[in-house]
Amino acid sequence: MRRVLVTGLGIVSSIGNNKDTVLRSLRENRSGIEFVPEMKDLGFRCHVGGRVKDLDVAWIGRRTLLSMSNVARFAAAAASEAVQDAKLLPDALKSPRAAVVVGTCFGGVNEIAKAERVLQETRNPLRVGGASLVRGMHSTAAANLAAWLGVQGRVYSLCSSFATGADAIGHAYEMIGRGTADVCLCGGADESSMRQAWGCLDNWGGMPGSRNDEPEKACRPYDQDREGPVLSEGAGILLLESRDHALQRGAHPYAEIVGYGSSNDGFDMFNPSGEGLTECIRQAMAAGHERGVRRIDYINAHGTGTKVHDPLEVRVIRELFGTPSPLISSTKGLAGHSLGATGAHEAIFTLLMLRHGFVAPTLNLERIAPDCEGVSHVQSLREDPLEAVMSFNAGLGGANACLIFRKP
């Protein structure tokens, strides 16, 4: 198995629009979580999510951009700051050496939506348009940085439900390893879908309804007074390379990944047994044992503030590490859950700690609930030289993921 490091990061999201200042905002606790008119008018019962605000795609091209749902352009803006912060000449792409995984939950699905829509009302398929196909198909984001960039190597998407992102990343690791690609970008998408699916989520009474003149306090994962997460949206973009690949050229990485776990529960679709998560983590501790990990400083849990998964987590991390554990905490309560795209977005926010030697704590994290106590929570700013660091996600249908980087 080769070895593989992260030499480039690239993230749209609600804290921010490139790595310098998710940076900022991870440090400052500058929460991207705000109040959402479309949801109040759409009759949520939660009117808060974090969105992606502010970002300019002009220069990606306007004939580029035609077949670019919103997943892809969020995706296409990512990997492009991915590509020149690893400093990688473009050419490097074009090859059959070179691959792109980018996962999402929902692909285009707005643009599916809009030519019913339009369909509907004109009863006139011309007005659909060409394009609006490859805008909505799952795999929008991946084909169309392939086409974008050039890449001739592997490209799809996966979707493993909100364990997509940490997968995504942990199969171009196992490509790279294995001697498939020696290049791959790779991470999640999604955009936000409140019509097609934040809906099912506020109709089981999955979001919070009671803060929503105050957004930035309803995400609270582990707190006494959680009511479920909060949704967002974006890309992250993480540029993977072979050890040999990335020293040949001069690279700087930001780390080598040294453990991947991926399980399912096999159990049910929506409750979790805790079952895929301890073995996904093993997983991925024993492929960085083998690679002389011996402690973990850090873990950036799933964190959502759910009242059935908080405690599970905190239960499989007391078993699994003892007493002390890591240093625990959840970024979710300042970006939001983004779906597909949460476990990239969590994966970068772990390298920049990484990088920057400190660890942000949970939002809102203000009384530990009794049924998520005997971990290490963090609930204010650390400043912490880190060794080897993880990163876990999980979703519906008892899906797994766990990443475990260490500083190259």
Second form
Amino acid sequence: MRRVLVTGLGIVSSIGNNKDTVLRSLRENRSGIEFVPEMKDLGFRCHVGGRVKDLDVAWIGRRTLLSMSNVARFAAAAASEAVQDAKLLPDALKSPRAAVVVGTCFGGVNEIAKAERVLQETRNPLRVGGASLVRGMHSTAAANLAAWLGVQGRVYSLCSSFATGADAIGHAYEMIGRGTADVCLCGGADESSMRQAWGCLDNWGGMPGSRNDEPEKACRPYDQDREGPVLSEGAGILLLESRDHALQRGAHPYAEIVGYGSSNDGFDMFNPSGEGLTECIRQAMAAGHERGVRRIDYINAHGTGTKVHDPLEVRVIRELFGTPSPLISSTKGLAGHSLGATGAHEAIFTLLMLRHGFVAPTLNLERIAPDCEGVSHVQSLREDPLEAVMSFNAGLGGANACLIFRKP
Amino acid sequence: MATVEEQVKEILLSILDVKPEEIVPTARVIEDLKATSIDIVEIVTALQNTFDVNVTDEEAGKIRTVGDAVDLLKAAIAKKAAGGT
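Complement to the form predicted alone: the form predicted in complex with the partner chain:
The complete assembly is shown below, putting the previous chain first.
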């Protein structure tokens, strides 16, 4: 395997539309969760979410935007930042050795729903338009980036529920490692307003309803009174390069990816087993060990605030790492759960913490629940010279993915 | 209230990469404004949805210039006012 570096980051999220704003939000606990009037109007129990705010995409150009729904627009803004952040010349992407792997849970599903509504209401196919197909297809974010930036290598979307973003980064890492590509824009993207997803989660009691008047306090991972998740949206894009490619052009990498694990529980569509998560962290740790990683300093856990998953992942961490565990926090209390983007968002949060030497706390973790005790929870901002860090995610259908980054 | 001409111009500006001064009645949609086939479908869709009128494939296929689009819409609006669809 060739060595793979992260050389650029780009983000659109509830806590900021660029990495500098996100860094401030992480350091200062600036929550991205707010009251969402539409959720109240539609009769949901939960009225809060983490929407993307004030994103300007007009500079992309009308002709290009015509084929982009929000999911692709988020990915485009984030990808543009990642390329600039890496100081990569745009021509470097116009190559069969460049790739795009942007995962999404729902793609442009809102476009499909809209077209269906228009057809039902008007009974006139001409009212549906012609571009909604490319705005709605599942690979819309990846394909739009390729068409816009001229990428000619592998370009596709993948989906593994809420592990999507981490799996997309892991897949790109393996692709570059094996020599299939030299450079890859990878990560995840999703747009909110997916009423079906909201509805199901609300019906399960999976979204908080008791703190609608205090949106920033609604999602409380690992807490005695925990509730979650709070849904959010956005895109997180990483620019990965082979080490040789990056060093030849004098890049300043954030980190080296030294481990990736991916597994499925093979157990249940709704409830996690724990064994699958253990397996995927073990895979990543074994790969990291081969690269000389002996200790993980910090874990950005999935930590959605649910009754079932929070204690399960704490148990897995306890069993795998012993006491004291690495420092643990979840950033979902701050930024929400951005579905297919969440793995990429949290990888970026983790990489910013690695570069700047701090750990953002689990927002709203005031009293640790008895079933979430036994690991080193971070409850207030902590300065720490991190060397090796992990981010993992788990999703519906038993999906698990884990990434390990080390200072370059 | 905006005239039909002004609203057509607004729609063309929202879809095509053209300057406002390029949108004149004699401007040819494909040759001068560089619209692709998908652009034309999007334009016809937006025109119908904005004015809440129905345009057939055959009528849409006859649009060559900005002026043709305005005339077609005015006819469709008049037809609707007279009780048609």
